[in-house]
Amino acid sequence: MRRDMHLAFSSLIFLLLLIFLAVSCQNQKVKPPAPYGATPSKAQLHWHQLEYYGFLHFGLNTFTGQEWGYGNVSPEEFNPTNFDSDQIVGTAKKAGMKGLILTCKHHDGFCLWPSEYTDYSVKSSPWKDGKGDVVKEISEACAKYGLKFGVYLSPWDRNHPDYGKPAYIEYYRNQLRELLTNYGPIFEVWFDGANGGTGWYGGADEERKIDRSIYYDWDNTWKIVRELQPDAVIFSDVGPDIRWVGNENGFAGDPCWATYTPQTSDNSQPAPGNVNYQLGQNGTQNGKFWMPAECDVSIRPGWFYHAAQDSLVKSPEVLLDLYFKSVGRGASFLLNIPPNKRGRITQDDSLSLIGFKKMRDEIFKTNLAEKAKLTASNIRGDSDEFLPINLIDGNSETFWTTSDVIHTPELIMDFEEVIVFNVISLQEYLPLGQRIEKWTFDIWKDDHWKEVTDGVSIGSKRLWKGELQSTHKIRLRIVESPVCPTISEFGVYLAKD
């Protein structure tokens, strides 16, 4: 009897163990893929989300008609008659910009804040009797309107008598500390690659050359940013966070990889102004660093305001084309909107900016993909966490992915009714790296698949705009990927002429 009871008890324990193991296996979470290659930092991920923001070139050049001031113009020339930070930042807000970067000091050395370390600044100008601070007013207006604020501090200074000597580096770093401690949170610090050449240099009026690879001791200069503004990204020809795209035309190369390995022609240390900058246009496939591109361009032919260029403002259509060739290739779009002599954004610029925003809003207001039934050739672990429905949930933190051994899956969208579109949008899940090398997009036409377009790389965002297409079924094929792909968003849109 005891033996029978013992066997029954043992059987019960064994059965409970089996149930426990079955439930445990069922509830075991499927792990996401391992990261691939270089991956973005938290600050870089936040930067990627901005996509489109503005540049403000403003200073003595605004009043002299120059682009690169020589450093010998009197501060008394700076006198905006109706400076209005609310109008400037408010215009950027209405344009849909997510932030503004101010040229706090351009190459002429004139400072838009009352720096403790020089008199060559707004404190020596007649504007507000020398008590004004452009940096403060713009930064406070950005906070008011919910825009990020960034600073441009030119490493070259054509006014300072010590430029080219070790003493200037101390001066430059002191000014960097001023900007990073007195004006609230900074999202980007912009370092120009133009360094060394002719200048006034305190009256010396001569040419001064520097070794761009070592003069600024960039590693220690960048440490100041890391210490005082740890959430900021650093921009220059060589990053270390954001790279120059290699042109000032506002577009990236195709493809434009988010990873990059800076190179020089003589094997010297890559540095701002000392790099094969043309390579930044495409980046480096499987590059050493996560260093995405920023595409800078002015809404006018010049970077500073010149009245003669009022009729030469880029149209909304031109800006939209640049948007597709910058943001649409995985880079950011940094558009310069220079305040005029009054200290305001002109009506010509404003009308173009608002027209550009209306065009973007019209295109992207309705994602036709949200009406589709999604099926994928593979889902990682058959887990609900990695379903293709994640592609149309509007949440960039969710994604569709496959088993590790599946590198070339396909995704199909079925629609109950025929849709008409001419724009598609793809986004990879960036925390796991840039993984997709080639892709193809097809539509179902006349009882067979017809290829519409293909591309190399996706990254932060990939936009395609082409001829009108009509279908009730579309397909995305990943053609080449060294690892399983991870895609976070997929959009299908109609851009009306």
Ligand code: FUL
Given for the second form:
Amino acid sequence: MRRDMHLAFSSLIFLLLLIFLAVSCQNQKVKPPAPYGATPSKAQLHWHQLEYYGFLHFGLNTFTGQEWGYGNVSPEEFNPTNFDSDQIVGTAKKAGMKGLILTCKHHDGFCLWPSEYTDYSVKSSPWKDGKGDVVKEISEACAKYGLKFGVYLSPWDRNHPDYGKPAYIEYYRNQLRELLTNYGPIFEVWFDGANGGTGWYGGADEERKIDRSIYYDWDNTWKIVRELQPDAVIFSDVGPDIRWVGNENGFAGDPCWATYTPQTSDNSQPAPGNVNYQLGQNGTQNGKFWMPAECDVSIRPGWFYHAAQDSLVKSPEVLLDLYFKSVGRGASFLLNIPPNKRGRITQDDSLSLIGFKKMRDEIFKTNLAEKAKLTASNIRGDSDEFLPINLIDGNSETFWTTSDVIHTPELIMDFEEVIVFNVISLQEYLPLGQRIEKWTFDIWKDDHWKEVTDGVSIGSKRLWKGELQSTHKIRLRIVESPVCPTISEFGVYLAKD
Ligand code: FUL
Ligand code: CA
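Would you mind giving the form predicted in complex with the ligand, to go alongside the form predicted alone above?
In what comes next, the whole complex appears, and the chain from above leads the way.
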């Protein structure tokens, strides 16, 4: 009995010792750096991963050939002859898009879903005898193909008799609730800055000016999104989650900071349509909010489909260039692919999309850096958790970082064989904020380092494409950073021709 007790006692001591050891090891674990400046929300982090998604401009304008309907066109005009959500969403899927945003209501006020609050919708059209619902079909097809679904609900409504009056805000919010309740998870809600002006307004046919900074009471309107779709990001000229890049050409500025402080010239409250939007192109270094840019552009000159523009579809080469200038500058690429009168994506557009996809796949197929031996000038606490190998594991959650006092480290990649490349890709670890201000990239050539390129900012992604380089050693230097850098990925690629 005594012997048994003795044994139990020693086992207990042994167990306690183990726990003590485990806890003290845990305590010795090197802590990650403290966050710097504004940092992204969970929803924004998810959004960053999407990078490339599509816009669908579809509605009465598709049938009338207009871009901004006046709000007086009969709903009977809406009659796609062969609407096929599988074809539309399937095309986006094949193109590698990660989501689709649908113009559920554009400025003309016509609704692509049978809204309870108006007859100016698909229910008054001959399409499917007024029983159709484009929002339902597209959202369901997105779920089927694994794409995220987003909604555009134009704040401006050139059809509604109450536009400009308080009653319209109630109408607008009711519609927002319908869209955010009845169509599954929404990843992005798009609030257009174009609002106020001439319109039909239920026959008044006049100009209605609104005070853009106060009319929509945005804070309370956006609360509806937070309440009904807490995982969605809100896009507008002034965020609050995603900002307009300030042009409709599909490119971001260089640099394009993920942080932004919206400004107006007259000190009024910044709001969609009331902001110095040109500043969105570069953002604000050390800006007040994490509010990354989205680059919207149409694959055609117009946002809506016009047969006369079939020969003007952007080529795969042009799209690739825009990709480098949007995603490659830390923004997202929102490419509009308008369904035609049949209710399908036109072949010219599909071919270009697939060509663009092939080019991207070809470039990013092999990360040459995976074969490198990595040496960093400093590793935070010499910890296994922050090793440079994290740069080539294809995982944006792991990163290389240094001691707090080391702000300008360098990293060398050695290759057993000479590599030939013309593309590099860098990614910062976003949860800790945008930290790096300036970096330089060199190759080893003729027994010395030769600078190939440099840049201001990295952010969610920084792509560089240039002349062909051949070497067996490359170097990344962080040359300006207010804090220790945290870099999650480093890719080296070859873009043939
Ligand atoms: C603009 C609108 O006026 C265009 O018609 C289009 O919808 C574009 C995406 O946003 O502000
Ligand atoms: Ca990584």
